[in-house]
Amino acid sequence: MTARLRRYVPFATSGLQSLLQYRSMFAMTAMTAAAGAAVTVFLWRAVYEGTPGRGPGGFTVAEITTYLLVAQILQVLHSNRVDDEVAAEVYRGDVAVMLVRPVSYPVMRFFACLPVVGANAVLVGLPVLGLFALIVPLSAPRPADLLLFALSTALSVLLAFCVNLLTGMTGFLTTNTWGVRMVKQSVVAFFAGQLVPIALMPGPLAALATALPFRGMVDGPLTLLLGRYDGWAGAAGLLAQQLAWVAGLSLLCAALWRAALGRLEVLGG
């Protein structure tokens, strides 16, 4: 590890030591990502419960369960609260006593969201999937798939940091990004495929949403661990793809960043 990442370390510990203390929190966003996820899978598995084989999608019941039970637990994986963080500390000025510190902010804030990746992974997602896999019956995918979605799962976190920190950022814009946060959850949700698989969508829209970098943080993933790839060249290009929009966003996160920088106005003393 170089001197330049150990800087960030402190900020990764210090926000799991932070988590910590409050670990009822996570009994009620287990509690909230298994209702969640019962309404959907259950909705959905009364619709393929009647269909020979496999249904609309080329799903079977076994298979859209994993899919929607996945894709919320892939959601809360997402949630690591840097969109809030850092409109909050915009909107307070503290972002201002985190720009005298001889570190990047983004890539601070980075760092110090690692814990509640991990944390809500190990405290809420796992969890979850047991239950829900002594419920009802999943798919079991193959280890080079389970293996296609580890990879695919990491460069999905990537992205949802960098898409959370841009909606973070619109707080050097307006005072409330109250709204710009619910749009931007309503967004993801949809073109990422949470809701609806994209495979069920109608052609033109199921275009868009390949073609748009949210497809990455929840199909993309779940493709893989479907085994629903054309070959090796179809899971690389997947996974191609995710790392492409991961590296756009990032380079669009650094120039937005340098530019809000101009903006930043603080008052009080």
The other form holds:
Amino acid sequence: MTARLRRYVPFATSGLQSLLQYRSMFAMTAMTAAAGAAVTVFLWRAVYEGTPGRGPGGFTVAEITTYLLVAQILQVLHSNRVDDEVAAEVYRGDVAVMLVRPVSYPVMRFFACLPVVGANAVLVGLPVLGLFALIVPLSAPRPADLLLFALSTALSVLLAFCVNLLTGMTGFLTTNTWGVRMVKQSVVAFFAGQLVPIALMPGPLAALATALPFRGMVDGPLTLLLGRYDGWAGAAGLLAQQLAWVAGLSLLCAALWRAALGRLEVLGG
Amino acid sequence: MTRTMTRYLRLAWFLGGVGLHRLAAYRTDFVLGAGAFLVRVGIQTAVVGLVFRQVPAVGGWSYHEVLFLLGFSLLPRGLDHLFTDQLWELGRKLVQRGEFYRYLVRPVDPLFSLLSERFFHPDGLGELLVGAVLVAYAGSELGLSLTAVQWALAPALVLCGALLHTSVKLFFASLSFWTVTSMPAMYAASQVSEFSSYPLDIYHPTLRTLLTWILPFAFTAYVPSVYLLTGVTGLLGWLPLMTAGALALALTVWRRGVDRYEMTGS
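Hand over the structure of the form predicted together with the partner chain; the form predicted alone is what we had up.
After this comes the whole thing, all chains and molecules, with the earlier chain placed first.
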């Protein structure tokens, strides 16, 4: 097992090397993340303005600010470029080269995206968090909640990988993956609770959002971070739901990938 | 002078028609692109709806006023999107892959030549349409009745807003002549333009200054909407000046970039 996994390590290190050549990219990602965070943070802070104590959804001003800011940072961790690269390689036919290698393409993609996630966390997530901490008051989490959040964030990264892989695989069907990616981005951001916490959605919409896998990407980790869960059983339930979706989506990815390869035609020799 | 003008107009008309033919050829792509756009605006509107479920006013703006602002912000954006999105290609890869020379060898202005490669991006039509519907709906809910002067100025406000969007895009795309690819910078600027869909009053003062005087997106939607909704002119007088200034700056950077490219070309 370890020998088989060791095969994928070079993909992770080469991914890191190519990333570090475009260091200015991180500054830009940080700027866009900060801009995105600012829009939602200021919009909702205007709503909570003048409500002392707990406002809508039982959030205090500091809590809603923390929620929206960390949500934006999680989104940066989730943008692993897998959708983009898989789609491009599929419709250009480059994926054929990968098929002759003794590795699994989806697993290879997973290892290649790990350094992207790590670098984004350190070079984008932390600076943006620091910047906002200077401007707006944030709420400090309890240490136990921080631990649960870390665990949940790891699962959310896996979820994001699966969602992005599935999006990239639409390259088998259409060349306009730009359109598909844009739809995915908007829909996932909304139902993950990145723009509007699920606690603030009306009943039926909240029920739908809770049932979808995207909840585990943003709202799940943040519920744990802010301690908005119901005892240990509640926290375990949230993590279990995430885990179940990770398992389900991984199986779906594997099955669809196999089916798609069966139909793949690549021109040229 | 007039002969060059008519020549350019006829070319633009013809090439726009060629662009329309793509709609038929790549029908699914078009439907996907337009659909993607509708989903995006739909979600933006839903967020505004959910915000106003909690409170009657945000930053002194009512629900329908914010909808009006959101809709209005789409009009200049759509107009700009319709004609100048080829600039993304410049920022993304034309310099990087050394393909830019082909715009220099044609017997028309290089900027026209670049834009004419794809003169008509139909996704922008969706933005214009949704924007108009939102503005009309919010306007009628607010019982808005514009004065004759406001009616006369409205198209000019949209046009100036579109030119501001184009200027910012041209400026950042032209940076690629120095930095090889400026796609991330362009993306960052377009992300910042999202601020213009919400009332400026809710933002931190630093951010307000930035959006008014440095990346002047406030003039694309906020300033015109305040004028149309309340009749207060406020910063309106600055609008033509800012538009002219931004356009002049962007064109200067573009020209310098083109000159530089010629020097290093192969």
